[in-house]
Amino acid sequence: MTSTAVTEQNKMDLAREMLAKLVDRRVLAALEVCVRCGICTESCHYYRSNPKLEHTPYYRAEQVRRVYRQFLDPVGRAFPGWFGAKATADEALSKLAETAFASCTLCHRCTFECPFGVETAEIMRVMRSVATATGYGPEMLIEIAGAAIAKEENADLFREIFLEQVKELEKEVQDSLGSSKAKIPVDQKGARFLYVPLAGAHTIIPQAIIFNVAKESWTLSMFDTANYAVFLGDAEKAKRIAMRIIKEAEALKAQEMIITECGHGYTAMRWEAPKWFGRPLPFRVRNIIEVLDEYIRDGKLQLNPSTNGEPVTYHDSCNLGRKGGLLEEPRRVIKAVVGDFREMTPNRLHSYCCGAGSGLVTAPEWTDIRLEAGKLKSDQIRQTGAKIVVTSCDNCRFQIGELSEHYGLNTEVTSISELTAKALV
């Protein structure tokens, strides 16, 4: 964590200002309604992987409530010790940052189990904003968010490099399809889709192969969909990162923005961006999984599921599944492209987080924490007997790959797009 060189009083004033701004009726209800019944306990992958009090959702939320009372509640400000609050702002905010960033992946599973619908993840999201604003945000997340903004500010410098890379990837697509006519279009005005990838060939080549086979009207975004400012709770930076792609889509007059297999990237653009800007976006936003489901339904792809003959299981991304509503679309695609599909238990809305969500995967200092939190997911995977784990989120993909090595699962991790491209006839 980083701490800015500001006085104790400055930190308290800024924390108080942020809390007053962000704690609306919804968050206040989450802060005050909890009766500490503990029903949420078993819902948390942290607790299920390592059962101790500190890993229960209500305990984490209680640490946040203490900070809230210390900085905003009149009685709490006068007598912080009554509520177990830390003596100084530095102690309080440091503990807050640790709780909000490293002890909760914002998966929202506990909310589904709570009889009162207490949104612990929303409490944590607010506290992340406070921690970041007062100088306690994780360094790696801050650097990644800054790099995304720098790419926009130096777009001309990056464009030449980007176009060279696309040409190399285009050759791979042509070799795969055996056709020099296969293309990865860039800056194509009037295309139906603006496809927004991540920084990795695995989020461009399979999708380009599929788009070419489907004879789609599409163009590739210069920017990637990752928006790590969302994890920081830094709304202004998050808006800037999102606006890069929105401006690009508007300039190209794209009818739809198609987000690659990225949980938080889809959630940020599909659900958060309209709220940030106070208006609907001038184009439709969908995930690539929805497009694949559409192609298969409309018969645009000829598939041979026996190409993917090994047992396959699917991990529901918290952002795409529980929070985004994409539950059946990925399953329809997977069943069309593999020969042996096996569900984890539980799944869909009740699926457990992989342990790396909300930015944990970026910070080396949190490696042990997230691998321990992922033990439950590794147990689920092992029980299926699957040799291949499919996930629709790059953070989940990285985490499950490490879980496989750490817990000896001997599984391969891949994406829905890659399986679909492999099954093409």
Second form
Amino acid sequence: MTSTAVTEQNKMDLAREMLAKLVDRRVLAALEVCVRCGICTESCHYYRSNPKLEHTPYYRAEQVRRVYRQFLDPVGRAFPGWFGAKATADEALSKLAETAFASCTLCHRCTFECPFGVETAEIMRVMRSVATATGYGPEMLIEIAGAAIAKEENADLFREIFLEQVKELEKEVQDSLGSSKAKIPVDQKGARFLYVPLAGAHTIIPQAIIFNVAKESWTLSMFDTANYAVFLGDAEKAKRIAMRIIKEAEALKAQEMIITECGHGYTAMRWEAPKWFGRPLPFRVRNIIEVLDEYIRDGKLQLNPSTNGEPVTYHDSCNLGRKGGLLEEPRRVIKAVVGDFREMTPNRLHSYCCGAGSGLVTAPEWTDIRLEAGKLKSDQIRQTGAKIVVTSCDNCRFQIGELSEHYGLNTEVTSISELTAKALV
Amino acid sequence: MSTFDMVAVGVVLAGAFVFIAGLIAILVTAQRRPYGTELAPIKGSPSRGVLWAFTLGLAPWAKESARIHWLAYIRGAIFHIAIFVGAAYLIATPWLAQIPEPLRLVLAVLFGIGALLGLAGFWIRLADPIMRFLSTPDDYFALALTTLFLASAAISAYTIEYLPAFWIISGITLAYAPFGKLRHFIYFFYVRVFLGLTFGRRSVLE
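What does the same protein look like in the form predicted in complex with its partner chain, given that the last one was the form predicted on its own?
Full assembly next; the chain just shown is listed first.
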């Protein structure tokens, strides 16, 4: 056996091992229940934008299912031809990785359109884990996840830069509110909220303005909420990235962790992290939209919707909405801060993915794929006649901005926090 | 009881035994797999989610896919209803003579329609190039077995003399069910429960 063959054999062993470990009851049921009826075909934005075999949910899942039959199903192993089990080689694994990372945004839309409810996204998530473990994870995602871990390892080095940047941002907040008392607190022990932003002033300044107006007890996290290891399906790295912020919240004795407008960041911390660590987190986790909704309900913010007079539409981030349960909260806030709100059709549970989900936005080699997959979303936006698209996820925001340019939509993209800050009286 | 009748009873009982043993094996295997229990504080209602998963979540009018593929959806729904009624009918067959004739005729019509829809399944699978490409021999065999099961159920409900033939086909179908795609009927319940629990808890299905 040559060394290449040995390596390939090792990869196959690792793939088998990973699959055996990751196929839990939920994934097993998803693998076993599909009858290949084809009813889910048009539920996928990839297929709708470019109708071909590889873009059907059941084709994608079937590729993994055939590997599962070969590796884990005794009947499939005994009669591979009869049950469609497929001997997996290195090349097949590489193709499966490409399918899992570039041809599925794990948006879960097909699940709710399937007569059975097959969770193809869960199957693809497992495939991503297998691909990452066997060396087929996308380089860019690996680097970004690695950088997040490095930031914790070199926290002292980053702290100085961070504090300087916060001072600059604080000046902008003070200018905007016309008050030198406005603050962006850092390391504030006992604050009610630990607010976790993203890398970008647009996820700090508007929120800081709102917190100051609402007289909130809060402190800014030095880390950002993005957790790209989630997209890789790398549980260990995902845990390390999440733990940085958990430790920070615990050290500051924060009662709540407030996640900025970031789809995967919210879902990872709110719903997945307790599963990863095998325990509920010692503080409440909410999204900034829930806080804004609460402020408006409690009359803490005086708003003038006519400030945002142009027609506005809302794009449901799949992570925040279909996977995170924030479907009505963003709508209540938007209706309170804009004058002309227009829904896309379909929306909420049945909303289409913008095409950039689950890390697609990171890799330049996937630009054409995601712009093509986003055609359906751009058509939806155009039909509303909106001039402003609001979304609560930075990846969606980036993608919709590019879609606007690519498809000539002539729309601006913004967040709920920015619109709210603008509508403050 | 003729020799053929005795053979038929033997086949159906053997099939039922394999089916039950296979069913237990599937359930044990599935239950041995880990389950990622949701530990995050609840936002919605898991129980309402499960209720949704078995009611509104299956409603064709709530699904864009069902509106696009309404014919295939209706075909699938009636076909599966006929199979489930057929399974109940199989259990009741020892007392078939006591079942009133009008009811037997209604059942015969239902099973007959089910069998025709089974045949339609072949057409759907063969006519669509994508489905043809993805179909395995197991897909065709399972469809053939269930179609024969329904056809023989229809004939036996109409003419009681054909009951042994129905038992033989039922025995073969039952024996095959735990090994091929027919086992999806067990996982259907798992999938719907998981869907309801997960997304109900997250308040996605409110």
